[in-house]
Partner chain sequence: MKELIVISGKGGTGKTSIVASFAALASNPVLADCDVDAADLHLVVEPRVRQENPFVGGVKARILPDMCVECGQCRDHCRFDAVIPPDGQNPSFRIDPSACEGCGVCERFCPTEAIVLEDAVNGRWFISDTRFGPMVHAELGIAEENSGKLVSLLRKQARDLAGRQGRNMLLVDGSPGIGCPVIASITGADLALLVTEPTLSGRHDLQRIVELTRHFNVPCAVCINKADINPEMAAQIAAEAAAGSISVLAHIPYDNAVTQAQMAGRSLIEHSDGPASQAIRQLWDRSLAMLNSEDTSANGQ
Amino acid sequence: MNTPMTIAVASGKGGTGKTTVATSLAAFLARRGRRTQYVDCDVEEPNGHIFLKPDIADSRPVTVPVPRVDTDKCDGCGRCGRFCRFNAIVAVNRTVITFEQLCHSCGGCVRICPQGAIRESPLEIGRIESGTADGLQFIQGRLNIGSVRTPSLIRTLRQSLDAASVAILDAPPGTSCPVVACVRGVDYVLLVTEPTPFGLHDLKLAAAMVQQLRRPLAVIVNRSGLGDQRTHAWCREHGVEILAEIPDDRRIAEAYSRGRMLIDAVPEYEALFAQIAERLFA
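Is it possible to get the structure of the chain by itself, in the form predicted alone?
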């Protein structure tokens, strides 16, 4: 029986094995008959496709509205600039200048302009590509080079989610606005970390972010056995469940370097992902 659920796989920093976990978990669920989507929300540098090798069937642009000023109508009153809290539009010497990459597309400047001199026009910020990979629905976003509208693309990407599917969201690394756009409102967050001082430091930041968003979370310790036990002690102290541990196994690193999924390269780890799935859907 399929249980619809949205699960974000996140990490406090890059390089912890987040995509290794997300791709194998999504593929495992699909192969066990669950209707599943893999959604690569790391739109600045998506790499889930390297491991899942999907057949891309559709690619569409994503646009956001940005202001355009009709200089024939504008009298340079400056009300638009005083309204915009992001300084995306300003009046200098009664000439209005816009900064597209600072704009948050709220439309306030259009509404407040007394001369009706401002209109909105679309700005392409990236693309959404979709297809299938061995029975798994695959979706990814690609941010245009030079664009800074990462959260906007992620929010649009999340509109592609199928309410009847399990959705595995491969989040951007870190704890900044793009991660919040990915994690906000999901059913569950898996934080992938490693048992090192740096890993624990960033795990604390990521856990605090998830708790601030009031989302349930659990931890997966990757490269278990590599460092020390401080990560485990912190999780016990703060009541954070460690859902699974992936050993520090050279075969996993070799598979990653060749663009192979963990559960394909080292089939014995299917049992670990079966354990994760069982605990997630219990």
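What you are looking at is a predicted structure, and each value in this text was computed from that prediction instead of being measured. Positions refer to the first chain, counted from 1. In this text, the rigid core denotes the largest set of C-alpha atoms whose superposition between the two forms falls within 1.5 Å. What changes on going to the form predicted together with the partner chain:
- With the core held fixed between the two forms, V148 has its Cα displaced by under 2 Å.
- Positional change of R127 between the two forms stays under 2 Å at the C-alpha, relative to the superposed core.
- C77 is among the residues whose C-alpha shifts by 2 Å or more between the two forms once the rigid core is aligned.
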The other form holds:
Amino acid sequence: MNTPMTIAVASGKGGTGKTTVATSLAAFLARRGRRTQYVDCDVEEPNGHIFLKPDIADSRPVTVPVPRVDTDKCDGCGRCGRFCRFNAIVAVNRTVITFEQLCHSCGGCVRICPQGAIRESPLEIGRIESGTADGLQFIQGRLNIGSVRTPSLIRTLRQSLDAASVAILDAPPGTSCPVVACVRGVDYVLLVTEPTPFGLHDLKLAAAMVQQLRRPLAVIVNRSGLGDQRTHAWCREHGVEILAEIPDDRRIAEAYSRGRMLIDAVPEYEALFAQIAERLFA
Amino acid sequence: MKELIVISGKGGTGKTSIVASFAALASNPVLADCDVDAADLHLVVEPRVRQENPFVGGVKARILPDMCVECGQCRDHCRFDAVIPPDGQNPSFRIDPSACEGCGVCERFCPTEAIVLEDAVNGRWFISDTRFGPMVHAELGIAEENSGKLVSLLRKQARDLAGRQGRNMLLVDGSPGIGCPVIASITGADLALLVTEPTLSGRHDLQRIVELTRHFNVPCAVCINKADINPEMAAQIAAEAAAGSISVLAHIPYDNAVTQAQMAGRSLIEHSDGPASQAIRQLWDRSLAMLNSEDTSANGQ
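For comparison with the form predicted alone, provide the form predicted together with the partner chain.
After this comes the whole thing, all chains and molecules, with the earlier chain placed first.
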């Protein structure tokens, strides 16, 4: 079977090796002749480009609609401010002020204004950059500093995917809205963890999040041998498959520090990615 | 009262291990775990919960099936794709709570008033005792939102607690990234300690978190964890920080004792007197000195 799939590489805890796994998996699939795109959804701190070194061919701004008030039409009735649950628009002494960074772009104020005095204008929240890298399609989001619209940028990023390709989504860390925006509706989730108490605790949270979104998941244990066997025991007890274990190998850490991809720096680990690919595309 | 927040941009650089060690070194602290998405500090400091509270971050819509005439206007108005139309299993319109942002548009414009907004309990927050002092922390519900609001709430509670108990130091464990929970955790802090690692990713992410602290005018300093994994990169990061007039307070060496301490549920300071432990002691002294100096506002602007 050769059906395109969307696979998110996620983790509760940061720094467990999401980008290490996602870049090597994407590159491995592309080298094996599969049409593949690497999608960096960690838009607050995108790092995949460091390893894939793409030629960026296109960069475009991503905007969200925020209200702009026509002061000639506005009569200061204040209904917009009373409606807005995010304090993004308020009327003070019959003058309407907007706080665009607080706006969720629900469009409620526009609809509710009896004077038709509010329209929406675009606010840039970040950029989407795309190009190619080593036979791969590369695409990343980059959130502007000071913006809080991480989920909006991730949703826009996911709308620009090529449906005919396998998509490897490099997810942001955590378990809340940015990750949900990345994981919602994907075909498969790989949770990367490390076998430590922090890693296991956050794996449990991430697994619960994925299960709530009803996505199939499997685990990749990184830095295997570092901590203890509690992660393995938990996976066994909960019927969560461990697809691969990447050893705690100083060569990997050093290659990572220099921006080298795992399967290039230590080619013997290519077999691990063959194993993961076989399981995913069986 | 001084507030020190530990953040990193990149995840997994060692924030929580450093905060736990600071907790052991501080004389009179209040702790706050503001990494509400993936809170781990409690695994080391073993809080005994004294007070538990629900966290209501906002509202979520609910459709009353008896009132709904299935006109579909709510779905057309919703910008978040949170309205699920009827399907084979469910005969009526429903709200997907994990997609609903609680804006209230559907409720306001439903022609048959078939939609209600209900308080959304997004998590729980706690005031606890630990062996180092009181701690304010939280559990954000699975796949929940409003983490920025929760962080603001925790910091306010922690500051109030410090005031009531006459404690002079608030230690905050922050979250990775540069988004809403991070912004909520740094605004108005006395010092943001930025923990990085000597990797290209660590360096890249440090640049973005430095920009963020400048954007919000928060004084910052840097420490380089696992510095000996790539000494040239550590030196480069230190040089770039210096060029931006940012103090590098410590180079912490890679030390297995950090993981061992975590496995044992102890702070590194309690567990080991080795090289990383020594470096963190030095980092703490220098952070204190910076917090107590007259001019903590000098962060290179």
